[in-house]
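One chain comes next, on its own, written out as structure tokens in the form predicted on its own.
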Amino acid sequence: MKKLFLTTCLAFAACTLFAAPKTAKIRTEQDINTYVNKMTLEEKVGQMTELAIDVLGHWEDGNFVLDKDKLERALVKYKVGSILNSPGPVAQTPEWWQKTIRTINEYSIRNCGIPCVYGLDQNHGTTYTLGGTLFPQNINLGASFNPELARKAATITAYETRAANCPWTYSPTVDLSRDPRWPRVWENFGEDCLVNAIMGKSMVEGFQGTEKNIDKYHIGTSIKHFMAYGIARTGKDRTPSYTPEYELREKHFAPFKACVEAGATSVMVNSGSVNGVPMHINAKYLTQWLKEETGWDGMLVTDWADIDNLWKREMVAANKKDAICMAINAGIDMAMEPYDLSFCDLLIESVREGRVSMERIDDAVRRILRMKLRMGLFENPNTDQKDYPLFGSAKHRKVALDAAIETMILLKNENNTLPLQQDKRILVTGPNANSMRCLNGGWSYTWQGKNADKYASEKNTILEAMQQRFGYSNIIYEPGVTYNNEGLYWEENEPQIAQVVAAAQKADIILACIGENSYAETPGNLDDLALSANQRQLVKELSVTGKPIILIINGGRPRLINDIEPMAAAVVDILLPGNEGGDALARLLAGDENFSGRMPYTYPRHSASLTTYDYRVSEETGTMEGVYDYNAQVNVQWPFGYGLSYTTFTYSNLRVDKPEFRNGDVLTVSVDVKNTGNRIGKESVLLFSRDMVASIVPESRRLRAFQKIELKPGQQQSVTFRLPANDLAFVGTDGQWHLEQGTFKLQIGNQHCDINFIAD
């Protein structure tokens, strides 16, 4: 470290050559109108051009430096305007966070006045910094259906990224989650566009703070990834989605809309096609949706390199130049060229021939320059670590905790299993048992999660939990399958399961560990659902010993278990908790707290029927008579919203304070929920509705509302929702919002109730 220091130090005394860097005197709407207008055609360019931190410098001795010449070039020849990413599959301390963002900004400022935009994928915390709080992967937060959660989670990343020095993340992910073998379903908060349009929201909030202007303390927000990405439709990473825009407007652009709308400052672009045309070129949905009908003044950013994409991959341009054209003229403001300059040069020539006009340019910039001037980077480019005490504290570690254990899923039980015993010896096994790897997932510490067990070590894996909570004494540990942590994420060594099936002899319990290995992007694609070979026999030859296995599913998306479940007594769903996930979970079979979680998707039981909870009615056939007899009944293993507790919770007297409704009224929908159990506990009260005659085959039924409560034993609540009635309208297939006159159920836990709109 000593080495990169110094270079650091020589890069810094590189800068006072010069007169002493000044940023621009942009504070107001007409500044930035301003300094646009005296703005060099290259200036503008470079700002609307996005580097690797790869490209600027070199590795010495296992440290990465930045290098002067290739600072020089692209900071002042090319005068790029925004550096992202992290340095190889290292994570950095803030230390070296703080020098080197600090030194690409004074090169910055000194060339044209603006300072540089850094932006990390702080995906659930600080993802690339050590020391730092890494919280449950969005999934969970979506399983927890509190917003508060989402909120203090994203106040403490922003908390703790400022304190690297860095003012941008590309998050919250708020796609959609409806296809279970996607390998991003992790990144959001599951299918359903309600609650990715409410956490979204709360995180833009978290993140940003509240007001227009973000402080010290708070971090612009790049949404992803504009849309309908989470949809394709061979269930892999960047291939092609196809979808009726009806549903593209009424569920997919939904969460983007209320995230731009709670003021975030840029929004990332799908990667891939929708309905055969390139997202990144789609002017339609860039600038006439997103832009124009929100008014929205954000700024639109590319993903990793897809402008090349359009003419390598995606075949839509016959050469780079023509891409740059379709993307820029459709709306894209910035485009992340991680190691290409060819892209100022093309573009400046594209514009000097009028084939991007400088119009669109300006608007770009426009954009580009607001959202700096939002950050509060003009007057302080850079901020003082010694303004954030509380990075990685006590404090911020007992939030991640506490997330954890609301996060995770109770879904099977079977003769009060759990809690467990204290005096019971337990076999703990699987892949999953000792790894912090497995209980983050990807982008922790680095893209693939790969050394997170190095990073991670103080904290606690499920075997290091269950030790401290249980005496080290009644744990027997034998692994039985696991993962080759130098290969592929899916890729195992040689299992033991004899040794296992041996161990479970001297215990009276057994927890399984299964799931999946941390993955990220495209290198998680996968060609089978079901849970590997490997783990499903290990459960299958544990079941033969006749003691009670407890399932402990840890992984980003369902993997297939038909076969495996009903051997088991007990099955918990963890998701990706991060790295307090192993002392939640220890907490949670002990009794310690109780589960809350519920399923934020829907949980396939066979590979040849995936679908969501608000699937289509006539999905759900039932059986033809006669010759043609078949049965296409929606088959789940756990439903959108499935959820146990130690407690139980009755519910009564749904009413609604308006049984018949017209056109811009707000319907107050009320019920009684009451803890009938003997603990104290949470509920996640969810509101659903369903159109029972419509134009388009209604749906089964739709989240129109939930909220989560705490009740004591014995304790009831009243629960009141406003429910505007356009909530209940549905796009036809014209595009257009439609409420038509007719009955309409509501459903609250097992209570159901009609409503009837009167048309004007």
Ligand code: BGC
Given for the second form:
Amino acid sequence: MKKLFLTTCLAFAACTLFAAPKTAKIRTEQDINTYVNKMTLEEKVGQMTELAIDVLGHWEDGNFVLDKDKLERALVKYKVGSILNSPGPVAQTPEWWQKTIRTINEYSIRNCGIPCVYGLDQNHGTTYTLGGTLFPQNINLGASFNPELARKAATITAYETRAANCPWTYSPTVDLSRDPRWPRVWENFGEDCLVNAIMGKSMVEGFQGTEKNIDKYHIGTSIKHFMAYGIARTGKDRTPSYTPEYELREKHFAPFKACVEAGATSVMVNSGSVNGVPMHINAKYLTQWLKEETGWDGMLVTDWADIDNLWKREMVAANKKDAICMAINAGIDMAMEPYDLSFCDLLIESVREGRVSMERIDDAVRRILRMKLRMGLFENPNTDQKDYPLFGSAKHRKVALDAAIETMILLKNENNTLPLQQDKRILVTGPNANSMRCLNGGWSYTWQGKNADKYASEKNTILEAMQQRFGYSNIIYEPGVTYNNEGLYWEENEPQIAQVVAAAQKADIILACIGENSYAETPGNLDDLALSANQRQLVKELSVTGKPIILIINGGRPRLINDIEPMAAAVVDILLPGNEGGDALARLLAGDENFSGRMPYTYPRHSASLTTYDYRVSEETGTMEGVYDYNAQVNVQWPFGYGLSYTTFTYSNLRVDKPEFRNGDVLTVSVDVKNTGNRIGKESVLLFSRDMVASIVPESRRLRAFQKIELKPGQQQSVTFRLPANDLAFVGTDGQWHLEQGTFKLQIGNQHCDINFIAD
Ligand code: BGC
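Moving on from the form predicted on its own, please list the structure of the form predicted together with this ligand.
Zooming out: every chain and molecule, the one shown earlier first.
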């Protein structure tokens, strides 16, 4: 750290040898045009380049130190316009970030007056900053069905990111979590495109604020990863996806469209290929769909090293130069290189050879400068830490705690096992019981989230929260199974189940905390969707004791538990609730709070029966009539939207103002919801539709709207949705939207009604 300070001083000293650096006077769109006309090709290409911070320094005594020569080379000689990421697997203080980004900016501004745009993956809070607030991951926010939570989490994250002098995040992620094998399921808001669209939009508004220009308490966003990233045929990260274009248009494109229409400053591209074409060279989707059709004037950044991947992994280009030309011509504006400055040389050559037009370069640079302008970087390239007194404050933590409470899902509660009685002795067991790493998941302090227990040591694991809430003397702890935190994310140590079974004799009830250890991206690939054999064995042996078992599932994707679920009296899925997750769970288990989360994806029961709630109707076939007796029903563990509460809600009186409707109509759909239990509770009211007959096989159901309400015992509320008729349309094989004559079924809770579309 000391060394860094010295380097920083050197940097400032070097600056003073030159005229005091000033930012370019870019205040308007017109200024951007004038400026771009004056820029050299080298300056323009520099703006289009993004490097990882590792390129700017070296490690000394465990500290990352910025290096004057490297800063000069990247930022002054090559005029690189953007830097990203945290150096190595360590988290840094806000003070470190302030100084580091300030130093980088000094060099950038000296170069051609254009401040650097620094980007970080603030996926569930201030990922790489010590002392910041870590919220539940996006999959939890999806489970809350409450867009206000997403907005609040993003607003606070933006504030705390600016406190560390960073103006830009690669968030929110709105890929669809439609394949449980994929290691990035938890980075999104679940399997449904409407939930991702609404949550994504709320996050954009939270991060950026609602004004076109972003103030010093807000940051720019990069919506990722455009598009169809999460449905790889292999289930493995960054491998090819195949899907009909009508699904692309209707489902995968929808959240990106919603976010760019909400003013998102940038979009990051899917690393993989879709229908054989790497997304990074797909001009149709990048330029035509995303930029031209929506009129979006933001900028497109590659994902990590994805131009290189075009020739090294995807084999669609013979060499780097060809790959660069293909990507830039398809619509890429900024290359997240992230280590190699040859990108600049090769792109300059390509422009001189006429392989990339100056018009395309100017368009890219205008988009990048526009983003910097919106972030206010020309006026104030740096922030002042003093302006952010609420960084990591109790106020922010409270929002994270409330969010965690609203995102946990009660899936089973036989004989009112929960809430737990105060005087019972509870055996807490399982590898997830005493781990901040497990509560947070990946993108927590470091990329893989491995060191969360060190960095969040003052936060409560499930065990610690249980001890505090139920009294130390009432809690017995025996993990039985533990993760090997030095190894791969799925590695476990030799299990010690007999000790747990022995300890169970002294307990009244067992809290088995099972699931996954943290991972991110490709290292999180898996071979078997089932929960680990050791963990299932632990539960099986405990079930023999006859003590009631509560399963706490804690992980980033649904792992199969069909053999142990019947042994549990209660099941709670907490997904990845973040730093306040332990306390949130203890409060819910004690009954201080009520459950209101719902499954954000379809939780599979069997490895060969993977589906989503909006499957095409013919994917499910019942017992056949006649002599053949077969059953092809897809049997899931828990359906999308499922979740219990300590209270009960009843639905009645579903009504629609226009049972017969025509093009352009807006339907008003209402239902009465009553809290029929004896506790206050929140309920997510979900409106589904089904097209009964269509010219392509219709979907079983589609979520069309949702609203979360809170009701006191006995209270009834009428919930109303405005549903534009066009929302019921589908995309056909011709790529066009169709609303076909005939019957649609609407469903809310157990209420159904039919409505008829009359085509003109
Ligand atoms: C990930 C992105 C991330 C980027 C920058 C990539 O490996 O796929 O989600 O934003 O790295 O850290």
